[in-house]
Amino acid sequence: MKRIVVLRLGHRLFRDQRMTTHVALTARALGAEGVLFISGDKTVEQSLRDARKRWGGEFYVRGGVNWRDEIRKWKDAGGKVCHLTMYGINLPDVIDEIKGTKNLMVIVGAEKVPAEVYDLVDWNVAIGQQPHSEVAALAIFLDRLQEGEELKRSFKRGLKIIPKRKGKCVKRG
């Protein structure tokens, strides 16, 4: 089984509490195990741990932690750090390498990215070389790096939506 966490850099109090709360959710329902935050913002933390509850699943959030120990104890053990951004190579000529990778860090930015980070990485990578959503470039990775199967996961407890073609139907799990 392919382990993923995602790593968020930057997050400015109030003005990104929205969107660091969507990378996370993007990343729990595509696949990642946890996201690391390097804020200290409890609210976000808080009502990502709220969605777990509901939703099930075992998703962690852990926050303010240090970037630069995190790519370093990941990488120690043994996995590979991937960046997200449009700086990057582009994601068709390098998603078959990456597939490989057991363990994987995916790194997304909120405000400029320390020019470190591109040399500490396995692999810079481009959804497009145009500014772009990171919550879009996150989605658009992890689901051709699964292959569409994390869409066929299932979170254990919490609720469920059950597909209809008309209407909406949620059960609790």
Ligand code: SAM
Second form
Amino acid sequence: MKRIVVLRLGHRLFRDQRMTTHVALTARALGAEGVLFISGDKTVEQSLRDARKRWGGEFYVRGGVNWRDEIRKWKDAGGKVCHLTMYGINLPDVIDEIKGTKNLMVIVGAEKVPAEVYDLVDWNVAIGQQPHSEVAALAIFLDRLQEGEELKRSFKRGLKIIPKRKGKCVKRG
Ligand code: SAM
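Coords for the form predicted in complex with ligand SAM, given the form predicted on its own:
Time for the whole complex; same chain goes first.
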């Protein structure tokens, strides 16, 4: 896998602010290079900018995007697109096929996802066939995709946690 980018659809102002921030933090922590979202809500961009300043890395956040244009551009550049939805093919039945992809856009929703998305993408993938959360779906997907390697990654600059069985130890990187 060369590049992973996350596209967050939906986002009801106030109601989804925390969820979108958590989608972005999860994407950052678990190996994506950046997140795109359709709302122009500046609080999400600010939270992620703060996280990057404190914890390092190169992660980017781009709000106010047009989802149709972003999917088209990604596909035109040779990338593949995977939409996470409980209506898709269950993850264990399709993950090996997706693992071979070089550049992958992962789409998660909030409210109802437009029907067109289901047709535009290369894969509609379910993380089990029960409704749960975009954050949980994204985390499980990214982990299975990268076979846990994303947990060993280190981030350039910023604070570094020295793992401890008890207590906390944080150093400047
Ligand atoms: N009806 C939705 C669906 O299509 O999965 C559930 C809506 S849920 C509030 C918001 C987002 O969480 C969905 O758009 C999807 O990206 C993700 N999600 C929730 N449950 C999922 C599941 N079992 N498998 C994959 N994605 C899921």
